[in-house]
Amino acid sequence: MRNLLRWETALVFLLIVVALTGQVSTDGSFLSGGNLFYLGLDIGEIALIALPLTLVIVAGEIDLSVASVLGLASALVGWLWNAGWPLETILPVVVVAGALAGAVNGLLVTRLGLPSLAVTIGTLALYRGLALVVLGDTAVADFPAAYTDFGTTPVPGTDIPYPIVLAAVLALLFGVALHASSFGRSVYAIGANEEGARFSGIRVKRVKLTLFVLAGAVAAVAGIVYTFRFSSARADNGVGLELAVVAAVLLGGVSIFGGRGSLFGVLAGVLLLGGLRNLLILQDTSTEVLTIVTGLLLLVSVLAPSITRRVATLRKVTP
Amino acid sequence: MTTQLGDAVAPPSNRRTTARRLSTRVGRVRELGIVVALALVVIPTAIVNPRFVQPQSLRDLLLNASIVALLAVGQTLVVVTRNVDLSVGSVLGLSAFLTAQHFADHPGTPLLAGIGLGVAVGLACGLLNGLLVALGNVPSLVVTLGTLYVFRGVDYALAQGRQVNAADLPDALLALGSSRVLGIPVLVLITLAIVAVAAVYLRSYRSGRELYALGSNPEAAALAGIPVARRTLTTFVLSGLVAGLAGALWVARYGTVDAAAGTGLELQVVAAVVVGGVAIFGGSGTVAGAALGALLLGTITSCLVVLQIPAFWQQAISGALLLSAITVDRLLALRLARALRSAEGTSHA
């Protein structure tokens, strides 16, 4: 637990360093309202998906299909819009479709006892494939401005993008669910010791199924946000985003083995990843360097606990 | 194993041998299953379009599957030990670009030296993965997810948007990608040779068997004196090496290479391995199965083209195939466990 706190302190410290370096090196434009607006837009989908994925990983599972659910949701929005449905109907239907996609993952994992890694690599291909089947390689872009404005304009009077408001509300809900409810405690218990959790009366399968359904539903919401932000529904929206989301969650101090991590850390991780990317973009850094930085951050975030553990044991051995 | 003991004790071992027979059959059923699936895909396609089974299109079929099959061999070694290497697509891309660029900048490079460069690049990448996994005590999924980014980023940074075209490459290299021996493309022969070497290694060599032990129960393997870290390191080095070779062969096959070569290939490879019957949680599977898995996935793609089904279906189908493969495996394993348990019950009685 203390290790964890230290990791989150380190993240906040790093965030401040990034913010200050950004502020100095860009002559104050890094923390300007306009740039923060774009930063917020840029991390919107990652922040959204990272919330349920945190719970999934804390429970000791993984969901690599989230970006494909995002793409499937985007494709469905376009397809149903082309079919003449009103957006008021499309949006709830798409979120339900996302929840169903998550339920398929969850049922395969809980009912058949399959490893979630293999299942969600399979559904990663399956859902992306279905997105392509639904929409092909066409793009649907003629959405009404009333909706696409949500993805391109800030909340009136502020510099806060709408997706961030949405993410903040969901973060609050997920935060309460994970850290201040018996459901959240059971998620930790399952991740720390699944068998022990089962013997203490936790409905392991039901909790896990719920988590996968939540991941699917929120990924679909992220798909809607993505579609309106670029006012373009495409089957290949968000390809590869799962890697960035997993990177952000692990960077936030969640253990890939389950049982440890906090939503606060993950939010800090998302901000750090987004802030660093934004800063590098402002410095005209090429996208290839961004890719390298994302990968290195992920490696560092998983190596750091392992190294500190080693140092700690070394210290214990040599008094 | 305990055959003699069981036979000597009493007739109840009947059920026991049933269980054992079932367990060996499960292994074989798997490869047979893929062959049946292949037939189910090929025969209807051939009926609709007889040209599908002409030598030329069969050759293309094998050629298209050979690079994924090659990567699947390296991946099998890793997955058998309960790890995974997601960086293979990026390693292939990096190796392909560096090999192609070297050939383009130094036209006099001997063929083998150039390919050796690709292999060396792959080996270095694999060594880095292996060191991080084996010494850092970090799960391979996360490490190779990270290096997937890093290697691809380095690839883009080195390429700077450039592209190497077939015109810049030596004829000997391009010939390698298109020439045939006894009617079989050389690339396919290379893949077959590597499948054979890896199969013999996994089946008959001590360190090869130890990989299975490592995957079925890492703690027990360590207690039994198996050098866990060294074996793990070796599998990642070999996977990287094979991916490096695949990168060089990619250049030979396609001729045009930019930094994006092999993007997303890792998922196809993992799908091929799992469809081929290698358990994602380690301890079982064969390279031949993995190679057949790659062939099946490649064949499905080709059949979709021949049957004029939109290519969009291809990804959905390979996903569904992967899911059904692991589901069937799971159900078989459950049945096997039940059979073994009941056999144990009778022998104790």
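By rigid core we mean the largest C-alpha set that fits within 1.5 Å across both forms. Positions refer to the first chain, counted from 1. These numbers were taken from a predicted model, which means no experiment stands behind them. Compared with the form predicted alone:
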Second form
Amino acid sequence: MRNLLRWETALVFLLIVVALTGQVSTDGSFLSGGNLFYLGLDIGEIALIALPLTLVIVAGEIDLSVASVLGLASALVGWLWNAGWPLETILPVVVVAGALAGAVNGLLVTRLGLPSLAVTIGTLALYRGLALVVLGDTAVADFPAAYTDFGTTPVPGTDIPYPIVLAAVLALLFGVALHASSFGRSVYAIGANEEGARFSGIRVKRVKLTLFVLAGAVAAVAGIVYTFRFSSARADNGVGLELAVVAAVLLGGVSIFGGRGSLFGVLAGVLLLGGLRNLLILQDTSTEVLTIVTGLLLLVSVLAPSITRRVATLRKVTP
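What does the same protein look like in the form predicted alone, given that the last one was the form predicted together with the partner chain?
No partner chains or extra molecules come along with it, only the chain itself.
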């Protein structure tokens, strides 16, 4: 716990450094209301998907199909809208479809005993392929302004985009579930020692299945937000987004091996990743460089906590 607090403190320090650096290098525009609004839009879907993925990884599993579920949800929104369905019906149907996609992952992992890495790599391709089957390579863009405004306008009187408000509400719910409930304690116990958790009476398979279902449902919500933000339903929406989400979660101090991590650290990781990307965009950096930076942050997020733990262990054993 002490190492985790140190890591979170380091993240906050890095956030301050990025903010100050951005403010100086952009002549004061980095922290302007307009830029912070667009920063919030850029990290909205990442923050949403990172919330349930945090619990999945804390439990010792991984879900790499979340971006494909986002794309499938977007494709379903466009297809059902073209079919004449009202959006009031489309949205809950799409969220249920996302939950079912997550349930498929969970059942393959918990009932067949397959490794979640292999399963979700497979469903990453499967769900993206289904999205292409549903909508093809076309785009649907004639959604009502009342819905697209949700993804493109701020809360009245502020510079806060609506997706960030949604992410904040879900962060509160997931935070309570992970840090202040018996369910959250079960998640940590499973990630730390699955066999021990099973012998202590925790229904490991049910907990893991629930986490995968939540990941799928929230990824579908992110797909809806993504669709309305760009006013376009496409099968290739969110391609590659899983890399940024996993990077943010691990950068936030969640152990890739499970059993450790906090939602506060993950939110700080999302902000740090988004801030760095935004700063690079303001400097007219190419998308290739942004991808390289995201990959480097992913490596750092895996290596740094491991190195920190080893140093702490050496200090303990050294007289």
